[in-house]
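We begin with a single chain expressed as structure tokens, specifically the form predicted alone.
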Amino acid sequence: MSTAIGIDLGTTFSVVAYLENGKARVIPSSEGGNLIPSVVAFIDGGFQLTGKLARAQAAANPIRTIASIKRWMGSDKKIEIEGKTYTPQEISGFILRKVKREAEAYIGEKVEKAVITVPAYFNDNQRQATMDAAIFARLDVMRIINEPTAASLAYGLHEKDLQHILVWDLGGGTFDVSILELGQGVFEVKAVNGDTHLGGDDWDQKIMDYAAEEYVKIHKIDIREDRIALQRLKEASERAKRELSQKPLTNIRIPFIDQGRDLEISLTREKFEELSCDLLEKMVTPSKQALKDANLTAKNIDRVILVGGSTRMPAVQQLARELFEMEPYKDINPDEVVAVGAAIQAGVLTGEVNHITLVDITPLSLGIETMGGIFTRIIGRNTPVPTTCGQIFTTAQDNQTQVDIYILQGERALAADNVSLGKFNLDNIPIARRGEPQIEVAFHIDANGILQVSAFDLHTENQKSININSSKRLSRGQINKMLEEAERYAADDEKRKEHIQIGICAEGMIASAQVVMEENLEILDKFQIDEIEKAILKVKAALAQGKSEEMKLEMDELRKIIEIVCSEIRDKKEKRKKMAHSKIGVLK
């Protein structure tokens, strides 16, 4: 058997990991770090770039460049690029592909199958959106798993007594509340809640909004309404939101932002929280409705997990502990361990993890719309799965020889008020008097989560039935489709070899010219500071098109700027150590 894999399929970052000898390693991207940017970006040329390099162009290429996808998944979105239109599966196939080339060259050895993971809150659309992403990606999903149930895996908190664990997940753009009670080698999910619509993007809003609208103050231009402006500023407001977590104050500088003008201000972290405040806010309605929907009060929570780089947000985890009354748990690394629980699970079913039981949950009620447009629920939530629930309707008008079935997801009294995930007729119902007929419509959950709906007339022994994977699925020819053109873009991988590694190298040249800058702002004049700015849109542009020679040209010319900046800083700091020293008295 192959090696099976452990997908953390983030909004921001992607996260690979597999079992070695037993235990779980995270697998080092080519490109650096363990975290593979989930970015996606088409250059000149027809090319395509994934990871690092797609989100190190994305100042200069923003129209192109394609992040946060996961917000999109299981819905109509289409996005266009050059007048041909993707959807946010195919987007995702292709930071899976990515994902999965990482694991293969890291490993060794072809692999086939993977366990990926989804927040808690993920409906049925987004879970079958992930499913189908996998397929493009060539990937066989040997389960779909929710993030929390991952990392509560990771922690390896089965192995202890019986207890109750919340975990706080607060990702790139979803945030989840998950309760689990485990202990002795089970796991059962008793509640989750959150909000797929919350994460550490929001919080890069409020920055850009901020940093945007003081430079309004002073220029009357609002910058954020030019593409490469506002890509430039949400690059320095995540840097921003980053060095705050560490520092109580941060300067963003972005030279020549707009008709050669600098916006530079200054930010501290009380100020950044009382920009967010509101953010912080959402995150407490979802964690009192997952005790409540639980039966437990914070009292009752045995160990609070966080999970997710927005996470380390000094307020989130000032938060937790005034919620919970309890310092919470970040041993592990909170990018990294959804992605070791995934592979754990990768594990179970595969045979070298034993002694482990995962009850998962759903997350939102299924039923469907019955006469008047009332929702019946027939699955509620919080239900554990894989699970099966049926009951008895009948037709609403004398002589009805059809039932229309729509299949509804929510909490919601009114059907209107709920997600619709599809629908199908029965028909061939015998003619009789309203109220006579019997039909039984039956769910089934499987253990990815996935829902089969089917209509049964007691009668006459008819059946139709509907796997309601989502209503927005791919269809087989769609799939194929872009199957063949992933055929494409792999047999232009080895002829885009060189590209890539020149790019790595431009990369890496911009990072270190940031070094030197950051490292020596005291010594550093304006004009040196904007000289290296200017270079490096240089190489970042050159990236945006894909074209190697000139990707070699704009380096060199940096390389030059750098060389010749460290050395008249060498030589201001020697100035500085000979006046220091002549000033020194000398006793007799």
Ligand code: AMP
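Residue numbers count along the first chain shown, from 1. For clarity, a rigid core is taken as the largest C-alpha set superposing within 1.5 Å between two forms. These numbers were taken from a predicted model, which means no experiment stands behind them. What changes on going to the form predicted together with the ligand:
- The rigid-core alignment places the CA of residue 197 2 Å or more apart between the two forms.
- Put the two forms on the same core and the Cα of residue 172 is off by 2 Å or more between the two forms.
- Superposition of the core reveals a Cα shift of less than 2 Å for residue 106 between the two forms.
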Second form
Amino acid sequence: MSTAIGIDLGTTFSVVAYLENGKARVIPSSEGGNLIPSVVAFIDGGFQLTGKLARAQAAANPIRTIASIKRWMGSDKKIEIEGKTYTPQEISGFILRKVKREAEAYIGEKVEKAVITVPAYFNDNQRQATMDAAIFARLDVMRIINEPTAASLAYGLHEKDLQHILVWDLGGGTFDVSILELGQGVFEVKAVNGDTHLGGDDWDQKIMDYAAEEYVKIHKIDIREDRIALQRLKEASERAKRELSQKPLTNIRIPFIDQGRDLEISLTREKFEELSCDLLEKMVTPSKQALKDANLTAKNIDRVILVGGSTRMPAVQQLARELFEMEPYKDINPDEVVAVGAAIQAGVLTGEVNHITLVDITPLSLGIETMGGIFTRIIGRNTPVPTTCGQIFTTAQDNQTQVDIYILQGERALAADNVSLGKFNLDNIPIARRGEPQIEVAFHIDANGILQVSAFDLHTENQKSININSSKRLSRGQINKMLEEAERYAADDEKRKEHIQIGICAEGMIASAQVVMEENLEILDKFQIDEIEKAILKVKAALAQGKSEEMKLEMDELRKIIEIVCSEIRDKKEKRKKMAHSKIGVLK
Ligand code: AMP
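Next up, the form predicted together with the ligand, please; the one we just looked at was the form predicted alone.
In what comes next, the whole complex appears, and the chain from above leads the way.
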């Protein structure tokens, strides 16, 4: 069997690792270092660059250089370069191809299989897009796993007793919090949260602003207005930030920054932490929300793992100590820990490592639109995957021969407020009254988190299904926004849903009353028919007015009348039966 690799396909960098004699090893890049920039560039002559070379020429060739493509995975964004159009999957595919080549050159044999990591909040489309990228790179994806899960694997936490792990991943541009439960070889992602606009870049910006403003104080010139000076300032600020992770003081020096003058200032770690305390503060709310979603408190957390280059900042580590009252795990290089975990998972799948199972969860509820535009959940949020759930549905109209299955993701009560993932229809339903056909709608999420939805007519055994790979992107930011909205509008949504349900109930009631009349025409007298028809008209009038309370009142009235009429019908039928029997008796 060829070697299987683990790939952390990151927003700014990708890292690749593999198992060598049972131990995970990060593969150094032929261009130096272990991090392969996730950058693709097109240059004159139709050539394409990937990795360090692509990043190095980015400033000179910005239009034909593509960075941070991960943010677009699963979307329908198209990248146009010199008349050619690329999808995010293809661009990611170029990065994976480069990663694969680097691994093959280092290991010295062909690499065909890989485990690729994605953020825990990636939706089905984003996961599917990642799989498609691997196909472009001719890599066989053994499994897509969540980044925080990979980090826990890297620390060997699966070998310990049941525990709760909190993973903080603070990279260049994003902050992710994940809470996992693991024990006896089983991992379960309990909750995910974060901030899509918080990362090392924001800390760089604080230093840039401070240095630039200090310069203004002395020279009355804002160097940020000069594009080249700004770029130099950014690089120097990032260097200073890294240095302050090691030392209490750093000097920022940029020669000839403006009119032959140098920028020269010193910055203490204390001052840097004071400048950036609001950024640190932003890590608290998502962490608390994740704990709340997982039904846990900080005291229930047994381990904290730090992932991402920015967790090297002492203030971040200190915040972790204070919030969770423990020393966080940070021994494995935070840039490499995810790739190391992916390599271990690859080992699990090739049989080199035993006794680990992975269980992930759905970040948002999945379901379908039902009558009246109501969102009916099939798989709840935070359900461990793989999973299969189904429900039986029926038709809304008499003689309906087709049902539309609209698949949605979200937490809102009404379908229109959630995100559409796709739709299909099941036809050839035999003619029947509303409510009679039985259609089972089943949702299946596989171990990679890919969703398959099927509709099955229990009567005809007709079946149709789709895999969700439409190009709807749902970023973690959107997920958070949807969760917030669901909470904010919960009471309102409930009211709207109840209103719709009363309407559906009222229509159902009218239909039943009509059936009662049609089927008992020769038993009912004129007075009864009149009474039912009047009550039906009143329900219809209330429906037209759209007032819930009146609908309920009139519906109750109609229900009472139907109940009385039905019991009178039963009595009459009983009497007729008895009469018939007694007649038979007489004859005998
Ligand atoms: P990642 O996306 O995980 O590679 O994270 C990259 C981010 O980590 C960038 O913003 C880097 O500036 C930051 N970073 C890397 N090393 C350090 C360090 N020693 N101290 C502070 N930030 C760092």
